[in-house]
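Take a look at this single chain in structure tokens; it is the form predicted on its own.
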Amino acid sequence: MLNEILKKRNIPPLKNREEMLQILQQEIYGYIPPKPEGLSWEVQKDYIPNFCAGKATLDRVILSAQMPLGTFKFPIYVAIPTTDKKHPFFVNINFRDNIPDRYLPSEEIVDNGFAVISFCYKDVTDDNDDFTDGLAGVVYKDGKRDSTSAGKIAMWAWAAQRAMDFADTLDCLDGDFSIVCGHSRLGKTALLAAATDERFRFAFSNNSGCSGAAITRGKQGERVADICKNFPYWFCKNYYKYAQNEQKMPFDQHFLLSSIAPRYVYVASAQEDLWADPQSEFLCCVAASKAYEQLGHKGFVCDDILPHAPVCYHDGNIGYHLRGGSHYFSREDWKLFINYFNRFYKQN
């Protein structure tokens, strides 16, 4: 049933990865910025003292790039368990910088074992069309892009991977165990981080809809014509010509999940989210277990049938949960990826 869905919508078949990254940064989220020419940092020890009531420490941590037009900095935030292990731990992309937040339930993250490293997107540069501030100031000289220069997302992309960096120098963090996050744009920018970098072994997609985990081809809800009306900045100039002209995309979004394989993505949905459209979603985790199968990996172990909420799928390298209510980063979804998180982990 799933794959007859699948045919009459007509997606492109899958290439090898690297041809999918450069079609994917070339027709939808521009290059990646350069990695920095140097990257240095100053630690604000114990920025909240006793946070999670003293079962994690917290520090501020300001990263400093050297970059070809000049440095930028933006502020991480450091919190790991005070037990005496190493962390798996989240590279969370944030909507806020005030920790913890409604979207990110520390305590609960810390008490099930994890560190998180999280920033605030504005803090890398601002969600609008002006690339002069932040990340963009110091890549694009007088804020002009061409066809494929980076957008907005792919800039924070490029920050979480600077968060990795640092990651990569604490011991007590286990690099094999690192997981990239985000809800809605932050869910597409989750993706496209994993897909480039494969220092992340999970990524964990929120509600990422259009241009994000979602199946743009016979989709409901946003479409790229809405997407790039509203947020055109997010994205390289080249995706503009497919607003009108979907069929003409030589990808859909299966690409982006399957550029990740054969590590962990995980998908999670939400019934009434229908902008973002859960049945688009889920069909993308069936479009790109292929991808896996051919690496001898499980990819989506799920029913042949569309699904109705509540219902994870967790047995594959490929997760996908699809819970009740709207479009949100729940407590729910943390604590249904860290199920099946734990489902890996505990086998090594």
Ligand code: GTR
Contents of the next structure:
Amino acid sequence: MLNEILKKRNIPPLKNREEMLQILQQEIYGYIPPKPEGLSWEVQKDYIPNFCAGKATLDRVILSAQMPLGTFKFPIYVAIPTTDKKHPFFVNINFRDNIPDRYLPSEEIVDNGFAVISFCYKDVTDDNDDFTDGLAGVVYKDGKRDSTSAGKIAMWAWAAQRAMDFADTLDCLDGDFSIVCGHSRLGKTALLAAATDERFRFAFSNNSGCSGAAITRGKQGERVADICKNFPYWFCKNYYKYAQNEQKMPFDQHFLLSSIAPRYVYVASAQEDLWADPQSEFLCCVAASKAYEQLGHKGFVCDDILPHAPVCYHDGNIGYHLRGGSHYFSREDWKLFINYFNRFYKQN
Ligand code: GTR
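Form predicted on its own done; form predicted in complex with beta-D-galactopyranuronic acid now:
Now the complete complex, all chains and molecules, led by this one.
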């Protein structure tokens, strides 16, 4: 049944990872800015003393990246459980710099044994069409970009990769169990960060929808024309040509999930989030499964029916859940992802 539904969507066949990454960057997000020529940092220890009743430490770390047109600095927040072991960890791209935040239940996460490195996306570059602000200012001369230059999503993804550079230097973190995550526009960002950086072992995208984890062709709610009208600066300029012209896209969003294979990718949907379209997010998992199977892994293991909340598919390297309720990064999403993660943690 699912194959029949997908066939009607008329999505292009998968290609090899390198080709898909080129297409995704060239046609949707723009090329991620270059790695910095140098990265240094300054640690502000115990930024919040007695964090989580003393179960963790919280430092604020200012990263300084040397970029083509100057040095760019932004803060990250590093919460590490005080237990003496190597911790799996999240790199969380957040809407705000609150710690904890309504989308980031730090104490529950720490209680489950994870460290969390988070940053506020607007500390990287503003969520608007100003390409002179923050990171954009040290990448583009006078804010001018061409058809394949990074949009803002690619810049936020770059920042997640710099947070990973810092994580790589910490002995108390278990580099084999890193997760990049975000919600909505930042869920799209988390997927792109993982697709283009193999150091992320897991990607967890919550309600990422259009131009994220949802198949575009035949989608309900937001389409390329909507997102390019409302948020053109999230993408490269090439993407605009597909507004009202999606059949011409030489890709669909299953390229994004497939570029993460054989690493783990988790797609979380919400029943009432029709703008994101849970069914199209689910179908994207189905369509990406082949990339995993070709690499000898379990891809997406699900029943041959469209999902109804509540449902979890946690058996394969692609995980999925559909919960009740609306567009939100809820504790339930975190809990279900952690259940999924724990099935694979330390197994290999
Ligand atoms: C919406 C946008 C979505 C989603 C969301 C968000 O307005 O249409 O694609 O990303 O914003 O990030 O909250």
